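Listed next as structure tokens is one chain, alone, in the form predicted alone.
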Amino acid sequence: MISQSAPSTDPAALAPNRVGLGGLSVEHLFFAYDEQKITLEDISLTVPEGEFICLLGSSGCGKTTLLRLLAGLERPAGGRILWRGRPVRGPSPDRGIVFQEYGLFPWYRLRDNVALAVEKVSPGASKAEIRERAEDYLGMVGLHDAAQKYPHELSGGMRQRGAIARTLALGSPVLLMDEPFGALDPVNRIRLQELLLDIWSASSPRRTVVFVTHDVDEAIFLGDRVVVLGSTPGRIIGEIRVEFLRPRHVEALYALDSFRELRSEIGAYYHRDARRQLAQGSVVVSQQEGI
């Protein structure tokens, strides 16, 4: 794809993302919630350290299931998942996860919610150190002034920023994000997309991010690469490298002809998958009708 023209002249700012070796590796993964229906079929995927990938697909294609497998919250029926060459056998602070539901404890103030994560990774820290670090993470997401508020006193966007701060406090080199902005209004959604990119770009080394979405524009804006899942059963039907330079700006990016071309290219995978499902459905109907 044609690279986006960026306003900055700083060579470091204009450089494409450099990713490291190792990272996440998914090898011939199969998963089924029951023996009658395979949810994910023969998924193989490599995510180098520091890469930001977006998992894109329609509802029911297994995006969230794949993310739960990467987090160690589910066990595969076949194949394996590796992080830095070691098998993933269960949850770990190495892989922090942010769900669409905020998951904040309503009986704790926002700072205390984040402090729980700090305590988990630094059990020997003093209360003052834990409080200070929790406030630092809230500051990263622009919520320092809301530290004493309870979740019910916050807007949806603020609660999601709080959930992100809590996950960042784990210090996880991997961030797994399940449609974290899907329930937000368009303005807050763009603000949090930009905030996420700012935090990711500023981290050294950069975290590895696997971001689930069903929004094509969001996937292109955020990702180094877009991985498209087809459904019934879920499998990878396309991998597209996003070559727009960083930093990216929504207004400038959306105005580019090359952005619209890439959106159409990704959309074509959806259309082909929908036609395949329709054809399969037609075969089933014909058999049922005895044709």
Given for the second form:
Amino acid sequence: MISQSAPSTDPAALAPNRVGLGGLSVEHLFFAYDEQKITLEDISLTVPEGEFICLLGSSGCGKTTLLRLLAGLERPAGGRILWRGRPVRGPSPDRGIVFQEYGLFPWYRLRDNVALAVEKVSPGASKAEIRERAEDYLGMVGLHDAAQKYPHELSGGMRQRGAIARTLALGSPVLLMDEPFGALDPVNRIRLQELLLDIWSASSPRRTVVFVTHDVDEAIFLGDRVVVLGSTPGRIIGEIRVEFLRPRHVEALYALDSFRELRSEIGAYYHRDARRQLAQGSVVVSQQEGI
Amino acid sequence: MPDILDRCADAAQTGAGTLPPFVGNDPERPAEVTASLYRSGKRRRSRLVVSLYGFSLFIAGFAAWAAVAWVLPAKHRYLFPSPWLTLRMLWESIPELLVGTGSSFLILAPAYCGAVILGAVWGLLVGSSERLRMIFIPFARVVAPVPPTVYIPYAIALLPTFRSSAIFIVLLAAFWPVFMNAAAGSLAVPEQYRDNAGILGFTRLEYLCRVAFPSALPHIFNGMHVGLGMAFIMLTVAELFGSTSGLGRFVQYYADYADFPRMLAGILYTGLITFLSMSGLGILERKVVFWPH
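Switch from the form predicted alone to the form predicted in complex with its partner chain and print that structure.
First the chain shown before, then all remaining chains and molecules of the complex.
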């Protein structure tokens, strides 16, 4: 077993199927909010350290639930989740999470929101030091000038940058992201996707990212691997490795024939699942996404 | 999916990647700001019109009072004095009323502050712990609705001075609404805030101070408004029983001597003080809870 303090090796050197030796692994996970309906059925998944994985699924398929289980915010009904070989028992600064909205506390200034995380990581640091470090993290997401603002004074995109800055300040080796750009307009979304990739590739060792989305293009643009979830009950229906070289550029990527092929391949899983649901007469209508 | 092409076109036009940092250059911002300015301007105008109507209601009430006092036969006028006489009595009684206000606030201030602090702290603790909730909420459901007025005779018999028994009664009356609302507020902390606290690794105390307390503040202020109203009621009622000075005492004293103009002046003055205290609390609330909730 790799000890927690050991620096992680080059992610490419870690074979993806070495369960339990570092990274995040999910073994035969079951979950249900009530006894009538199973939310997640027999999910097994291995994410080596430093991998960027996208969980793709339509609304109501349980992808957010899976992310909450990974964070330790929910307890599995069956199976287990391991991080670096140790079972996940509750939320921890090891696994930072960025929600779609309301990630920042509205009663604190942006800087103080980030400072909450800095304080946790370096107890005993002086107030001035904490403030300075918090502002450094805000600088990394291009929000240095907004440090004094309150969340309600910022746009949705800026709030999400703030939430990312706070998770970075927490120093979490695992970054869990629950449709973080889902509420943004397309231009802002692409810019934040690029920012996220820049930050992820610049850090060493790279963080392990689990990114939940229902947008096929977003999943392909960001991920090393796309895991497609089907619904009722939520389960893995497909896994596709994304081989495009990094750094990736949106315009260049979208122009590639191989990108379109990949998109239709992933789309096929989606449609098959949707047809199966229609046949069963159990289409989940989500109010949130207005589908 | 034709939107991919649109997106590429968008990105090409705006030159994604070479744009300056986000601050002050956010495409969603300008429209939002203009819209909200427009809306608030409109709302402000209609609010002015409504408050003018409200003001004219005061004038109408005053005129009706004057008319009734003028029409009444002279032998009833001592029971129903004219507004002019009442206002003159109010002016003449101001020194006495100020002394009474001082003595009333010596009861009200410590009792109300004590109730707010105890109610908020205990409410937050109970609301955020399932075990404390199960122990304390059934008890509170039974005890809270008991009208605090029924405790007055016993409190006066039990406690050494009138002041201490009045403080106890007022504190009890203001405590329950603050406590109930604080407990409801800390129970209603949005899931995201709780999740964030867990991931940030907050201790229980940190959670209470940094998340539960600010998040429950709007609820606590609701309780404080109700509690302040209750406190004024209990204060004046208690003063009718055994006090030697104070606002309630002033009214009772002149009623006993059938000096109804002065008694009415005392009622008007007490109403004014209550109104000012309530408005002060409202201003404080808007200052403290500055974020949208």
